[in-house]
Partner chain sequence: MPVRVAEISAPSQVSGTISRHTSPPACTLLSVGQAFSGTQNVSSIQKEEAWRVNVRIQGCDLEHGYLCGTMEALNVPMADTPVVTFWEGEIVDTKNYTFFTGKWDASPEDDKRHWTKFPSFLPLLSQVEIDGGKSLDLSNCPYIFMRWKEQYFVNVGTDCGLTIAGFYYVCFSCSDGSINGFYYDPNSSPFQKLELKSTNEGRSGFSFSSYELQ
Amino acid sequence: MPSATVNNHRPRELLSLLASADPEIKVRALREVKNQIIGNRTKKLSFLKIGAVPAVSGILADSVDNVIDSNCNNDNINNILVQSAAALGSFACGFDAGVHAVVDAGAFPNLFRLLGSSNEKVVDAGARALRMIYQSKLAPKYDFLQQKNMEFLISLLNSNNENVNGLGASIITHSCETSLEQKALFDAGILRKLNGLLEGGSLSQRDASLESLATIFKNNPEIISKFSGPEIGRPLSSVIDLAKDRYPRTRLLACMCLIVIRNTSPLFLQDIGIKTKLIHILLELLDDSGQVGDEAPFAFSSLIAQKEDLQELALEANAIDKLLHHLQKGSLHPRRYEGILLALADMCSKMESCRSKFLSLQVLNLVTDALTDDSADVRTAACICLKSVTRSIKNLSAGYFMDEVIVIPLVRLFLDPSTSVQVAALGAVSNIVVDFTTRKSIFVQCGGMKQLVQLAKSMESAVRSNALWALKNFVFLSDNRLKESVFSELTACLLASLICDPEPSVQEQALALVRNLIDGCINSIEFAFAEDGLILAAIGRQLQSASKAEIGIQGMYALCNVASGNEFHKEAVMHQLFPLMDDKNQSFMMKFLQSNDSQLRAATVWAILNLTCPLSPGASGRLEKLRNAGIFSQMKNMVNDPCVDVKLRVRTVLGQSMAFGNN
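Assuming the form predicted on its own, can you produce the structure of this chain alone?
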């Protein structure tokens, strides 16, 4: 048969050529498979569907047996190994379905076997392919706690082959998750080896080392302290120096490593100059047109999140202006678009000055546009950004956000196919609907309220919880007419079932909703008694078995609001507190009064205060029942409670009891 050339064949044609007995045809077919699929997800999928990965994996398995086990050094077989490894790596690169296929085909151990080859090209190809696989979360986890595995990892880091070193670092980055594994790596001297690559290695080795170090440092202040001490040298200074490196990716990875150190051990990197420099470097990296620019806003977010001092420095560095500049460019990569929105969200999460700057620059319009983006991650990020901005009390009070341009697209996202988008949209709406009794009609008219009720029935607990949170805020300080419309949609039956939901977070929000619903006039309190007191009974049952303090807090405040009503309401509350009508039976109130949670103690004392108001005809009888249950003896022990609110209310209750001659 004449020598064949393999070019631009269709996938099925290439699959048949892979089965050729002629090694040259096989090599060329493997090379063309690799070339066709590089950077082309559609092509990868086409080859996956016809079983190309098992075919290539089979070729690798057959050839590796010949070369590694029999010490054969045949050029044709080595070429087959190089090309099959390269093809498998290409299938796995940036494509989780490809990683899945490679692992399922059994190629993973054979790729590791290539590292034992005497041929440098074969070793290099195997290391490259494995590094591509280890970029995915689907790659098998490496067990560092086995001695032989640790020894093998050390051999990878000691190798003279750059890709083999990089593989060792990639394994650490992918697989190191626990403090026990971090300690094992430190004890084995891995940090010293990584530091050696950091200070004397190539660009690729430095970058891989920075990623691995960040993984080993994460949430482990003890390791950071040891790394920064004299035992290893001056590694922290090396990382700081690399943050100023000429290569953008190195600068980004060095910044990310320093951020992990700072977030894990705040005592390190306190110097304001270093913090300011990190902010400026990350903002400059946004200008990079590639992956570095896509990842820079995420690193920036992790630097400033929940830290007012860093948010203030970022504001002074014109971070919001620069982030806006990139948003205005349009046609952003979804990853970059998402990152910029999340960075803006973190900038506006705490400081009113940042929110004011955000609003003054008209960024809100661009964020609102992102609510309709094709990417679910971008839509989620836009909602999170709106949630941060709408924490502005000044602008909330002015009804600035209760606008159709913002509200309508958010309500539409309630029906988004992505649960994360739904939850994020509910989070933004939860802020927007607070305290605007004059403009809440906009939300009702666009169907928002009815959608919230429907979402409260969702199969997803996070959606149920957040829908209830939004409803809770929606009825906060609302007039009775609005409350009635909400209650008619919810129904007592649904509310009672949500109070007893299997998920504690849903229970808490359902109780908080009832608390706000029945707060106010006597007519509002009557909601708790609808359908023969279904809701009130559900509250009582839930308080008997409350699994979290937060559930007890919301439940007791709900009873407190009921107890603010007339004599009938107060006696109904007493029935829930003492359902067995047995004075000697210890009520859950005693447990609440003895709780370490000051809010739970306060909520319980407030309920007692309303039950024992001297102006109420039945107060004396209720006082006697509480005294017999040991409640007053406990309260006498609380007159100097460390919580001021608890202390004041306890003294008020005890003072009220004196009017009835109780002491």
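Computed from a prediction, not measured in an experiment: that's the story for all the values here. Residue numbers count along the first chain shown, from 1. The term rigid core refers to the maximal set of C-alpha atoms that superpose within 1.5 Å between the two forms. What changes on going to the form predicted together with the partner chain:
- Comparing the rigid parts between the two forms, the hinge falls at C383 out of the candidates C383, A603, L282, A86.
- A two-part rigid-body description fits the chain between the two forms; in it the smaller part is rotated by 6 degrees against the larger.
Got the form predicted on its own; could you also share the form predicted together with the partner chain?
We keep it simple here and write out only the one chain, dropping partners and molecules.
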């Protein structure tokens, strides 16, 4: 243990001691730097600011040539190498700015050179330092595809030194990304070596091996099937056994490896027993008070996300109760808080039974509390959790979520400095405003509607399109008074420009919003005609150049809705469909009718149906025009459309047209 007198120097003093010519003073200074910065982020930062890393790196560089000299038994040199490596490792440990500084200072290659020393302590120090750097995403990428690099990696894994072969595994975990790299590692026999560490290694080697294996398996079903094949023994069962190991970190890493295997190759690990086991192990790991417990909910999420069968099993295992129980503890580490909220979000993402369970526990406040947390990641996770829970149509219908306690903190997040928080809050609000009761005014009263309109003008396209999404849902089936207030806040001019926004997703949401505005009582159609028909003209313009089917669908439904009005409205739609008197150009309608997208075909046929509705005085004139444009010939080709909905509408239109005589 360092004595009490050692850590007394201030950073600047230590910096000048590091520059001393006396090796013993240098070593003591290095040791003191290391002792001061270990586990102390603030200290790391202050040393960083005064250039400590280049200084230590320089010391390492000056002494590293001696590593090659195998007769070097100079204790001082070895101590300098060990302490400088240890100090650099500490700077990098869990501190990205430190990693950055170490790499920038050129220390990285020199640390690798330490591995060639005949002195075990020097090798250890180098390997440990490099392992700490490789924990960070900022570590330089290792190029496995170069032959000599692969050979070097193999030599690391072959080493008897635990830190050195652990370094080999860390490099794989950090740098293996593409399937090409995965294959190269497989071809070089790396899996066999890792499996050896898995079965015969120490705790640290097993853990490192589990992480590396997961990296090599990820999204690569071919390698997984080779690993699980007969040639390499029965390694899959080794991993399964390790999921029951007595060390929590090993259990977690083994679970994560199995989850990667399962998500990549759904044929494996299908047994309901193993699925249930994984769920139980991960839920139990939540009890760990350290980093393992912080990471466990993320592993749980990756197991159940998008998979109803697993969510169902987890529901039976009381996952929701357990997650909420941990949430209730309070004072959670931000990473754990975020993880639990996201795990709950995944549990409630698809199944009403899960959402019902969650809501029945009456602890929504635990989630709304997180909306005001200091961490942006936690606030985002809370919004995502609310977004999942508010998919409950039953409860939306009952107006359960349109409550100030939920709405007000969410609306506050519209002004959050983090864009991802804003977008996540908009997501939750988009669902909540689908409210069928008369309580929508709560949202207006708390300023939410006005805020949404402001956000529709944001520089960020994701914010614009999500704000419009929320507004679209808000005006769905709303009374005219509410629609008027939204429209006067938005203005026809802004809405028209959003319809023609550079971003397709914004165009789509703006058109869908218009579609909803003009549905309902017949007076609502007038919104499309405000300011000399700005909006109607924008719709027509956008449909000419619709870049994706969804834009066509929303735009055509908007026109369809206008065309369900009176003669004036129907003629106005015709003008958008056929802008020029002598229209030689193929109308976009023809293109839409021939689209592969059945919804687009359906929307277009509905518009035609409305335009040729026999009870309208001008229907025959419109029919004639559509016929001349070849629309009816096209529709005759669609009487047996593969989509039943389209087929039925086409037949209705053609049947309707019979009322006008021969066609």
